[in-house]
Amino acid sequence: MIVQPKFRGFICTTSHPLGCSAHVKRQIDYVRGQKAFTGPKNVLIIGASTGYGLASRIATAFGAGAKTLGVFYERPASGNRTATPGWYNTAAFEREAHKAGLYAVSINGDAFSNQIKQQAIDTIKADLGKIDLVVYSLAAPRRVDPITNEIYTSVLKPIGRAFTSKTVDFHSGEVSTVTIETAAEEEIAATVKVMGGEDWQLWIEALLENGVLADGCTALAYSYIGPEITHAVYRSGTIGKAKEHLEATAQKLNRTLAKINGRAYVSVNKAVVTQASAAIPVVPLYASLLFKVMKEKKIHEGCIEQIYRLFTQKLTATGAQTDSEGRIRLDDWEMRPDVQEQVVELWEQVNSGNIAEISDLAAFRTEFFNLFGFEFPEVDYAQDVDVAVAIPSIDG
């Protein structure tokens, strides 16, 4: 079939298998173009099919020669409906990994469930023995509690009072004002349940109890803080409460992992284009301005560049560089005072008439389409393509 982007709100409902493959190949080529590093050899990535999780899989596999087990929840193609981008990403990653002689196996299912945890444990025991790095990179809108079966849904809302600020429609370039109403207490609690550290802790405890964590194992989760501009809807909002819980969980896990000389870290990463960030009011406008400033200063990074820097400079075999609260700061370049001062100046000026000149909205939009496999010049989107792509370790 001929696949073109289709939208429902800010979500693209189609994805292109060849474009997703091109996206993955670019990231692999980036890592192959860098210096190989000494890193983990057996890696479990929970949330391995897109964004930082996928970048972690690519960086450790092609940068350090690691065997990787990826867990995610993606949908294969069905009839005239394309697969999700994460499905195509994983198929492309596994093809390249297997060509390179690397172990790469994937598990598709609800990572919050006990069944998927047990399937991962059984696979580790059968194929890998023990894991020396666990990356937790889930970004899900809802969670079913594995004990009570209660369903929790996360929300993107401020806490305490409504928030009004600038935002942009990154398709049209129209800058407008948006107001987001405050979250109820039950919405805050539900967001923490979905996006906090509870499931990360359950994973680590299950892996530890089953004896599949190597001595000195590292547990790593990803977070974001961001600038004052986005704090009301992000760090001081419902998501921020979840991220605070995630960071507190890291401290608990440090004590839990001490028995095997292990360690747990939260890496605070830079603002990038993801399916989630594109849907958060204020963030696309802030990111578009940020990209402009960071590119001018030659310090802009996407997911793969950041994660490669993480494993070669911030989290190495000799230890981790952390802030006073024990967090790894991959957002160090984003949060530089000179960067933020310029972004704030542009924020005060930006409107629909000048956004194309003073921001990099075009790049934000292109990167958004790239997430779904579109707007890659090497792909002919007018050609028929087979959307029924298999993931070797799942379908083949």
Ligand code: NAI
Contents of the next structure:
Amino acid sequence: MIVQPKFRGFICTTSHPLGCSAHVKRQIDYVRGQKAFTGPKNVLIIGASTGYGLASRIATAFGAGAKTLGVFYERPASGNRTATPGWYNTAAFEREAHKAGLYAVSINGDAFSNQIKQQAIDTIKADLGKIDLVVYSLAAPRRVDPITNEIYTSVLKPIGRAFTSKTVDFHSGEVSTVTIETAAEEEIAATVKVMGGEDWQLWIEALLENGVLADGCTALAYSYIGPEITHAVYRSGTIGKAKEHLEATAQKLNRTLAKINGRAYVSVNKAVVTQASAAIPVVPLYASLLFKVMKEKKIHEGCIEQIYRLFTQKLTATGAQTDSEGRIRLDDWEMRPDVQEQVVELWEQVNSGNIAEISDLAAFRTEFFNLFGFEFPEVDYAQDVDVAVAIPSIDG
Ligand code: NAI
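Switching conditions: you have the form predicted alone, so give me the form predicted in complex with this ligand.
Time for the whole complex; same chain goes first.
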């Protein structure tokens, strides 16, 4: 069928298999174009199909020759409905990994469930023996508690009082004012339940109890802090509470992992365009301005550049570089005072009339389309394409 982008709000409901494949290939090519590095050999990535998790899979596989087991929650194509981008990304990743002689196996299902944890443990035992790096990169809207079966839904809201800010509709470029109402106590608790560290801890404990973590194993999860402009809706909001919990969980896991000389780290990453970040109010406008400033300074990075830098400069075979709270700071360039001062200046000026000129909204939009496999010049979108693509390790 011919696949074109179709939008419902900020979600694209279609994705293009060849475009997703091109997106993955670009990231693989980036890593292949850099120096190979000594890194983990057996890697489990939870949330491996898009964004930072996919970049972690690509960087460790193609940069360090790692065997990767990826867990994610994606939907295959059915009838006239395309698969989700993460499905096509994984199919492309596995094809390329297998071509390169790299082990790559994937598990599609709810990472919050006991069943998927068990499936991952069984696969590690059968194929890999032990894991030396676990990357936890989930961004999920809801979680079913594996014990009580209660469903928790995360929200992106400020805490304490409503927040009014500039925002942009990145399709039309219209800058407007948005007010986000304050979160209720239950919403804060639910967001922590979904995006905090509880499930990360359950994963690490299950892996440890089953003896599949290697001596010296590293557990890694991703967080975000960001600037004052987004604090009310991000770091001081509901999601920020979840990230605080995730960061505190790293300290707990450090004690748990000490038994096997292992370590747990949270890496605070830079704002990038992913399905998760595009859904946060205010963030697309901030990111469009940030990208403009960082590109001018030649320090702009996407997921793959960030994660390659993580494994070659911040978390290497010889140890980790952390801040006073034990966090790895991949957001160091984003948070540079000269970068932030310029972003704030632009933030004050930006409106619907000048946004095209003073921000990099066009690139934000293109990167958003790219997430779904659109706007790749190497793909002919007028051609029929078979949307029923198999993931080799899942469909055989
Ligand atoms: P993303 O939306 O691109 O990826 C989310 C991944 O989680 C996908 O692989 C998806 O299949 C998987 N997933 C979601 N629900 C699942 C479930 N129930 N079971 C199994 N897999 C499930 O998100 P992104 O942006 O890469 O986020 C990953 C982490 O990076 C998050 O912790 C996020 O807060 C963090 N981060 C993101 C930043 C950004 O600007 N996007 C900045 C800094 C940190």
